[in-house]
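Next up is one chain by itself, shown in structure tokens, the form predicted on its own.
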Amino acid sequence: MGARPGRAQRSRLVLIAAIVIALAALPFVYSDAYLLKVLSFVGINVIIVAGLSLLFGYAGQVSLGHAAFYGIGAYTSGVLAVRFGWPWIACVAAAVVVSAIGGLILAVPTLRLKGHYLAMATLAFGQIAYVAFVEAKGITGGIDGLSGIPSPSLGPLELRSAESNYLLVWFFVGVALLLAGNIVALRPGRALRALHASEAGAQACGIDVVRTKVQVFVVSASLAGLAGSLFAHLVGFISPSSFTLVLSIELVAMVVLGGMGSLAGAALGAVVLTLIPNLDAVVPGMSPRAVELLQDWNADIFGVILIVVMLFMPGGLAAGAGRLAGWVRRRRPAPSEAEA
């Protein structure tokens, strides 16, 4: 009996190591630029969803304005690079800081709001940010967008290739998931779960509800800003159409699809919903007509998937995978006394 936890932990570590090795080796064994570009966008969405999972999945704070933090990070990084010539790493740091300040600005006046009221407040914040992106033409380029954003670079080394951009994005995915995982596993994670269950109960247990809410908003906004900075430098062009309410809803859908209260599930939800409109990247031989249909009916497909998940897997993909693993374990033959 005592050997089981160690065995389970070793299996989990082996699985994590295998995933890391596979992700790192992919550009060297399959150098399809289109696939690597799509997988880079998948990684960017995983970074955003890691922060949104902390805010929504663990703390229970609904946000329908996360595209605003994503846009703030993208425009901060792009403007500093294009108009002021800042180096890439400084642009990334500034994007994270400015997005964190945006999270703080949103968190403070919405501390007393819950449920639908909080959702409406974050939605309004997202719409205000979108209007600002459009109207601040002298800074953002307005509806025409901001172009000429340089590729990521480390000193004289420019990361222009699809392979280098892919590795860069997934390095930051690892950093984001490690940060979020440590928050969840330690005392702050317990505070977030208590906050989700009952604010009054959390306060009665000695948790500083105000500070916890502010902190989770700031961390979540920072990760979205990091993702926005990566997106701006990978694409080289940004416009307000990339940071709309539709994106905010899609990000929430990724968390719900993957499973509330599961970082791995949220990441899986981001992978699934990001790949659907780009399925031709992973399924070779798809007809252009099929790809066009997927992209035209993207929102409808999202809706159908969410309905099916809510009906048959209320806990999301993570809960469904857990039940499947439990079913497999129950059908394994019991170990002999010598093996135990």
Given for the second form:
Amino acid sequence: MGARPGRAQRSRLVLIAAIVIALAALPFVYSDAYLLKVLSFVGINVIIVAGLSLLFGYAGQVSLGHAAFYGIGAYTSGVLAVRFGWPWIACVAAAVVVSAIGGLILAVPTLRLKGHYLAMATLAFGQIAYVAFVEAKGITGGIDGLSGIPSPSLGPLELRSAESNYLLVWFFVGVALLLAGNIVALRPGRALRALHASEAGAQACGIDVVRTKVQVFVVSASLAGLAGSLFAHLVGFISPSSFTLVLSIELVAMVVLGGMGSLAGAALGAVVLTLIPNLDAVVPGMSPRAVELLQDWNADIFGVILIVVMLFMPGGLAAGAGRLAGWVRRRRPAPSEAEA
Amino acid sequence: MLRVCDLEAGYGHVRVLKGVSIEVAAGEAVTLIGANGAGKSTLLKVLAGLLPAWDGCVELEGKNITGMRAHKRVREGLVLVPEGRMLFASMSVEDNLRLGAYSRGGKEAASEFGQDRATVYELFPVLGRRATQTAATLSGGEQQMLAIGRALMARPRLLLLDEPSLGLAPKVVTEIFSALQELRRRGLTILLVEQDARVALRHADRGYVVRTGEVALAGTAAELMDNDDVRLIYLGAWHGRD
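Starting from the form predicted on its own shown above, please give the structure in the form predicted together with its partner chain.
Below is the whole assembly, all chains and molecules, this chain first.
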């Protein structure tokens, strides 16, 4: 017999439903192309961060090379579409598979590494991938990049408009969050958390540590590859400068800002940090000078936000939001007996 | 139940175990005593699959498990309570116990979880009172109880315990060993590594003295307690019998 959902669970379901409806309705009520484009990039980052949150936030496996998987997905999709004329959906599938293989290639030799050593190894992987994107000119177009990547299309239906791209990206955001959410809520999620808390303890509990690490690397890389593919087809042009170490660090910052071990928090971190340099998209009437300042000082603003969050909300935005919700609940008058 | 023959293992190029052979029968409590660095914990690590055997064999109920990986051994019923407890510090007592049952998976295990948890809380009532507390906030003794409780959630056939009394007050040690006695009465087979030889031998049926990676002496607990070498070196009885 299924248990009836509790009040907190019901509130959460209502919140999720409200967010989904608001996101889906947005292009129909406010179809500003710039806003929708920025929100599409927000969605792409949420997909990558959903995977990184599993790997880093839940399993505690640091990755400073996630831009590489994002790039592998983007180049796989772009090259197959431009040079071989593959249909969009096949390019997406190939991007996910090739990135997953990339995750497997990185996971196996780094199984024994932890903490800083793993961070260094993943950083090196990211740099190797970056150099490969630059040097494999015949395939990737080198530093000049790869242009002419077609928009997403399903048969005769070409998704060119900002509205359709936005809806497509956020559909995949939903898929990614659903997948990651299920992983976290079920048995594999317990294994990830155990791995993070104590690898030796996890082994003592009969958790297959090797398999768990490899699986989470592969899932995380696949999601980054999916995001890369979406990015390539949305922008139509990719170059190595989109897949640098700086991006990898920003992605880690999004997870930390949102909250380690919280999928919703990581998604929130991605939303906040992606919106900062594009704040004019959501704040109408911002002066061009203010936008320029935000973009010029982007990295510094990231740094200050991270320091403030670490000092005052060590659990990230998710923990901060949880504390705020608790405070609101405590201030709310208790229901009377008749109501109860 | 457990047969270990000519087991060799070590770290890097250093050979720590130099042909250890021991046996543990079903329902028995067997202890390994020895000085620091003798190889007792290394032996438990090899038995739990956390360290590969270089040579020799490990058999559990006649089945060769020498090359079997750690998580599969837990499923076979060979469960280790590691030295230093290795709890999930940021998780609650309840979540630690839930993870202890991880290897049993499936619907049947889910329905048995409540029953197994009740058994653990009956054995260590303090854990029941601290069910929602994080493991990090427990005292050392309570943490050791949780480490044993977590291992019991896997329904072990053979429980390996590595230094359960380490760093604990005598009163707490007594409490933990009386719980182990209770488990023995219920038929659980125990292999115990313990530096406090007096406590270990008092609670075991048989024992092995491990010295520089080899079994130097074997016998019943009473025989070992009566042995002059054991008394002199491990029980601290310098002047005749006490």
